[in-house]
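Single chain ahead, by itself, as structure tokens, in the form predicted alone.
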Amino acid sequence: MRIRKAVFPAAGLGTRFLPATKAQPKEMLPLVDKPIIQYGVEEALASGCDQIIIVTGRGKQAIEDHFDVSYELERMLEDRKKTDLLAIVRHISDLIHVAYVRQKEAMGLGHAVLTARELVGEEPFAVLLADDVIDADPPCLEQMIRVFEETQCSVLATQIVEGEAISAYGVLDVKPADGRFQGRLYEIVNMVEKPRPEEAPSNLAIIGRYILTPAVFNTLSQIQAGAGGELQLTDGMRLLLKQEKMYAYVYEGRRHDTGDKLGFLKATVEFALKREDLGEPFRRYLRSLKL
């Protein structure tokens, strides 16, 4: 089996980044100038998976302009000449042949990624968090893929996140997995969502990236609806481990939470160093403030 399918669940209101994000979504926050949502949806297509499902909500129609033809704007920069900004307009929309499903309530990840169901059928599939921007070559989820090629299980991403932040995490119980993949690869015992430092079984944290079996809609559909109402994928994937093994791996990479004010703001400053039409500007302004 090969992952050709890709999830991303952005039905969410953002309301960290109000008042930002009360008229338009917020995985169309620019990280420079692209927004959030298309370096999740380049990841996917570098990591090999031709088909991307969005999960969206209420207000969410950018997300679709976004990544559509834009004729109009197309036609102006035609006109005008600007074949840089053209090129760079139709890659947008070149990119892929997107499928949406509409998310009709906000109740949770595990729900999110229920709605899906039908458009991702009976095959093992990716969901990625759009939140979750991570620098890395080869791409993440790439790097999952050859995980799942090998073990033809499910695949967390995960990263080791030390002291009172891993309150914040889903958090790995975990056991080595025969030292496959440079010894970063585990075998998933259990997982507990957002426990207390003290009570935290390791400092391995769910990061938003996974690559799911079609079970997973089974199990999500068994749940019940915790805190909030929302039905949550970390319990949908604790049943499922009951019934097949589930790997967990340690990516190499850099992962920027966007989904915070300060994450985001560290990951402008760091991808607009490493452009190379903004980075030695951009560092000789940085030099120049009286910090």
Second form
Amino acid sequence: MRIRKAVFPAAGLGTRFLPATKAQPKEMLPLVDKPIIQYGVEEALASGCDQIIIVTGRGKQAIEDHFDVSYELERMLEDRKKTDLLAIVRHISDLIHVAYVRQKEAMGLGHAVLTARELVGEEPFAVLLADDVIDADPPCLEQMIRVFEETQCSVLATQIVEGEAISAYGVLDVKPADGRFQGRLYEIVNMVEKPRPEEAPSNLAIIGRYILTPAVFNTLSQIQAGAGGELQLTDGMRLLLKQEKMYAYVYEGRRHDTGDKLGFLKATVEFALKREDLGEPFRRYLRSLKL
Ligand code: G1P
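Any chance you could show the form predicted together with 1-O-phosphono-alpha-D-glucopyranose (G1P) after that form predicted alone?
Below, the chain from earlier opens the complete complex, with every other chain and molecule after it.
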């Protein structure tokens, strides 16, 4: 089966980024000049998905407006013959059909994914956490879809996180999958959400890209509040693991945790340096700083 649908949980309150997120969704904070969520949506499209499902909540209207047509703006750009900008603005609304579903309360990532159940239906689907911006070629999700196509099982993106920082993640217990995919593939044995460092089963953290079979909706509807008092996706997936084989894939690429202030700053600098129009002057500016 093909992966057509990509779910973006975006109902979180963004408390890590206050006060910027008091009246503005964290998914709309710009990395250079593009909102964070657009990086993820473009990755999903480039990976072959053609249906985007965004799980929103109160105060998230800017996301819907962003992917919608902006008549006044397009008209003004047309009148002023700003064709480059017009193309950029049209590209966003032409990207794709986006469906929205509202999560009435921010009850956790597992609950957010469950909210998309009706829109996803009975097919395997992708989940992308917009905070995790992954710079990769081919895109991270495309790499994972290749694994799914061969295994027909759920696949989670993973990377090594050293030291106590592992406690901020879902953590995997794995066994090697016979060197498949150049040794990047593991079979998942167990997983635990945000363990204490001494209880982490490994240093393999779950990163915000998932391919899940629809059976996860049943297991998500059975879980109780877990870490942080929230309905955790990791807990739903641990139940799924009792029914189905699941894989972890060590993707190739560079991940930025843009939900974290320092991660956001680093991503901004790296993306700006890679830009054709800004890279050189920005590099000169950085060099001129007395650090
Ligand atoms: C979420 C997941 C966690 C995962 C992480 C990746 O945590 O619950 O399992 O490791 O995303 O970024 P959050 O960052 O929302 O606390």
